[in-house]
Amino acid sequence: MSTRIGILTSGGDCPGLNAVIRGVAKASYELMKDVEIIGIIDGYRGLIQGEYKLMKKSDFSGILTLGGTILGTSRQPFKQMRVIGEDNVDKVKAMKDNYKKMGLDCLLILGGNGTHKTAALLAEEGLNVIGLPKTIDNDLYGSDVTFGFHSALDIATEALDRLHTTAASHGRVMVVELMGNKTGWLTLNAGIAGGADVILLPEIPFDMDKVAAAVQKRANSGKAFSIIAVAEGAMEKSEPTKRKERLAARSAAGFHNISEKIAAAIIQKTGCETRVVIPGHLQRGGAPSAYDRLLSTQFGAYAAHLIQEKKFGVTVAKVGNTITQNKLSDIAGKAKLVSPDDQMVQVAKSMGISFGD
């Protein structure tokens, strides 16, 4: 009797998803005699609506270096999973029914924080679930690193590298807004690797006067340009802590995002010519880095071993130099935040980088 493995990718895309899918498939074919892999289309939406396909071995060839996801993905908010909307669909019941309809022995779910909350819900409902930690934000609790993070870090760092030359040529301040709504791991690491002069994170609310002072200090010392790396979720100390209120206040003042507000303040307080650059989705596109190819392959192969051992209700993780697993119930709903005392923050401060705090 064959082992039927369902795989879905949920939430934002990132480099490494296909490498994990490949790792799971190739290792499963080697470890188990008779395996069938079911690809669920467009994440939880496909599981709810019953859209899936039986994969062939050839589907997993040539995808190690391919960005995005061959299965497609979508965002299905966890808060809405138990809410029956106008379509009158009980989403949790539909997912359980389709799991049985597909004849699955287990379901592999590749995603970040929201995805893992739903994965934990399905495990509680009795499905055999294994999570795989994907997010460019690197904020999944219980794992030192998530696949996709290093690829995004390389791209964000390259963006900062390129902006140095044009900023220096024109004597400008560049405000570079990087992804990270709730956590600042990407901005922190890219800021240090890319030689930013100021790094602004969601976890460390900043004082605009101190940011301007850091720029002015550089100008006074003869350095005609500055690079400010800011996470999209960064906020001033004086702003509302609730996101909706904060965004509404910025919009009322004529700003679309935090980087525009920072740029306007720098021009007003220092007189320095300032530009805003937002790399946006470039950070999550393209081929995975060599590091992410290795990590994704390790995660995928480890998941195959978990399937073979019939160990479910867990998510794969990297802790130190070891690939291991955590209980879904222990990590779901928890975010790994940057602490103001984090070693990398202290390293940055020792290099003279300002956090505006």
Given for the second form:
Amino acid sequence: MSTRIGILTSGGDCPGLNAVIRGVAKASYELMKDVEIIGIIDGYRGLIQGEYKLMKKSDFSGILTLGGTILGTSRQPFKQMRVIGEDNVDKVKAMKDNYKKMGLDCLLILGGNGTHKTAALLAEEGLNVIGLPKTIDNDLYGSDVTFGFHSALDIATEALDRLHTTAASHGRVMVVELMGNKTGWLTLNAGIAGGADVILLPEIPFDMDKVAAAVQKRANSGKAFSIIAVAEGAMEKSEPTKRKERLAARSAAGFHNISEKIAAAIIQKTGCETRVVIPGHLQRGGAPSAYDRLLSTQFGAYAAHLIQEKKFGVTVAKVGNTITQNKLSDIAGKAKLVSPDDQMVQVAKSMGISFGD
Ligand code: F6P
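Could you give the coordinates for the form predicted in complex with 6-O-phosphono-beta-D-fructofuranose (F6P), as opposed to the form predicted on its own above?
Full complex below, order starting with the chain above.
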């Protein structure tokens, strides 16, 4: 009897999704003699609405280096999964029914934190689920690294490198807003790799005067330019901790985001010419880095072994140098945050980088 594997990609896309899909498929075809792979379209949306297709072996060729996801993706908030909306659809029941209808032996779910919460819910509901840790935010609990992170890190670092030369030529301050709403791994690592002078993270609220003082100190020592790497979710100590309230207060003051607010304060407090740059979704686009191609292939191959061993209710992880697994129930709903005591934060501080704290 054949093994029927369902695969879906959910949440924000990132480089490496296709490399993982390919890794799972190739290793499954090698390991198990009779395998059928069903691609579910646009993540949980396709699982709820019963949109899927039987994949051919050739669908998995030539996608190792391809960015995005060949299956499409969507954001389906976990909070809404058990809520019956105006369309009267019981989403959890629909997902279970479609799983049965497809005749799946297991379902592979590629995604980040929100995606893993729903994956854990489906496992609780009796489906054979395996998760795979995706996100450029690198904040999935229980895995040292997620696929997509290193590609985004390379892009963000290159952005900082390029901004360095133009900032130095003009003697300007560049405020560079990087992705990361709740966690600052990307900004922390890109900031260090890209030689930023100030790094501002969601986990370490900052004092605007201290940020301005760091810029002024450089100017006083003859360095007319500064690079500030700020995560999109960073906040001042004086701002409301609740996101909605914080954004409302900023918007009332005429700022669309934290980088605009910082730039205005730098100009006012130091008189330095300042520009804002937001690379945005460039950080999620394009081909995976070599690191992510390797990691994705390792993750995919490991997942195929889990399928063969009928080991479900888990998500693949990398801990130290080992690819391993965690129980979905142990990691779902938790996030891996940057601790102010993190060794990398201390390294940055010993380089004289200010966190504005
Ligand atoms: O979770 C990945 C991420 O890129 C975050 O860093 C960012 O805040 C968010 O997704 C952006 O989401 P969207 O693509 O829906 O605008």
